[in-house]
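Coming up is one lone chain in structure tokens, specifically the form predicted on its own.
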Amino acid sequence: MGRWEPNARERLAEAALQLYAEQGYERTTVAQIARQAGLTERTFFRHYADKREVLFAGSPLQDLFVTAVAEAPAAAPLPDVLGAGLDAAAAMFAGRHAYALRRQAVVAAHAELRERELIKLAALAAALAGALRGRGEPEPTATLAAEAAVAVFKVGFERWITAADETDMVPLLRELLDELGRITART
């Protein structure tokens, strides 16, 4: 193997996902992942802390979502701000339905990975709440809105991932955000 291998991170992630799907998360070792990717264990650990993180590290979801919320027009109403964040989050999944479906099947099959996914979603909600506070939203509005946006994303992702074929996630998330508005509307 050469000293520098192009796309090592992506190759390791793909190899891990393939092995997790074939033989299970618990039975897959870092050595097997590295070998499948044509790399060394040392290279694996330069990119990932452990075999769990290969499925969670490096996702731009939080950065995209939070940045879109923080950069939404100052005068935009809160639902529009959340919608901008949801649109940005959905964009990262365009053309990735098959990969997301495979990854979700692996995560769903293992309690340790489901727990890690929930931790990532909690971190996303906390970061969103911080961005909303930075926009001047008071508490508890910032935290409630952030948690609601993550719930919309989570439900939308689950609906998108179980669709028979790849559809655009943006309209789906916007529909769910509208539904949340109807649920919470005071009449």
Given for the second form:
2 protein chains.
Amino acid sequence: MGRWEPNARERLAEAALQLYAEQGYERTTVAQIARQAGLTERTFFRHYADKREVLFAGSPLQDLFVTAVAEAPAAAPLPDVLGAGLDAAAAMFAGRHAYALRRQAVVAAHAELRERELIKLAALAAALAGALRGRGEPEPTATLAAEAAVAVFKVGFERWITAADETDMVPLLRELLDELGRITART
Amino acid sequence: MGRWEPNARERLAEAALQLYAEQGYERTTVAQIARQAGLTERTFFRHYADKREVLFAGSPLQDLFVTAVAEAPAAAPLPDVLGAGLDAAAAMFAGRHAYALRRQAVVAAHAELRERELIKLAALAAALAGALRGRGEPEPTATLAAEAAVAVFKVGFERWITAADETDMVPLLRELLDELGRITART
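Structure of the form predicted in complex with a further copy of the same chain (previous: the form predicted on its own):
So here's everything in the complex, that chain up top.
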């Protein structure tokens, strides 16, 4: 094994997902993942703490989402600020439908992985609320807006991933944000 | 120990919470909880599967919330339907601030209990979406509205529980529902 390991991180993630799908998450070992990727266990542990982390670590979702919210124009109305964050989150999934679908199948089949996914979403909401407070939004507006954005992302991701064909997640999330406005609008 | 055990369920919950607060959740055993409540372990296990369940089992929150949504007038606009559900959820906390505050302190201090809380909220959202579909709401409206209602409940509960004085949760949740409408409304 040479020291030059191009895309080791991605190769390990791909190998792990393949093995989880083929033989189950529980029965897959780190040694098997490393072998399948043509890498060593040592290399695996340079990139991931354990086999669960392969599915969760290093996603730039929260950073992209939060940064876009923080950096939206100061004068932008709140729905546009949330929309900018949702756009950035959705854009990172472009071309990743097949991978996301396989990952989701593994997560959905294991209670401990579903729990971890919920915790990641709760952390995302907390980070978004912080970014909104940083923009000068008062409470409870900041926290409520953050929860609303995460709700839109959650519902949109679910629809995107279960769609038969790969669709663009960006307009999908924008439509859901508008729909949330209609749902909660006083008639 | 007689066979007549009035309020055994409540006495066990109260004893458990007291011990969790005093000596920690991990260090508390079912035997200690039963003794503190003046009951037997056998009685404990007639009411709860384990010491974690004391904090989660038997809350009527989901039933009350979902039933109120399902039974709101057929012609009611969607925000009013969600409002009816939130009213029912909030009403059950009347007079329970001190208990809820102590329970929350235990949950907040333990990752596994926080995860369990997130799972309960996800189950609540799924049940609400089902009730809304039962009222004829299409998707993604039903799921999005359910997530929005849970977001309002979550933020409102947090505010209610951290308030210095016991306040009425009903108007608090209604205000947050209105605020969510303002947040997501196009300007």
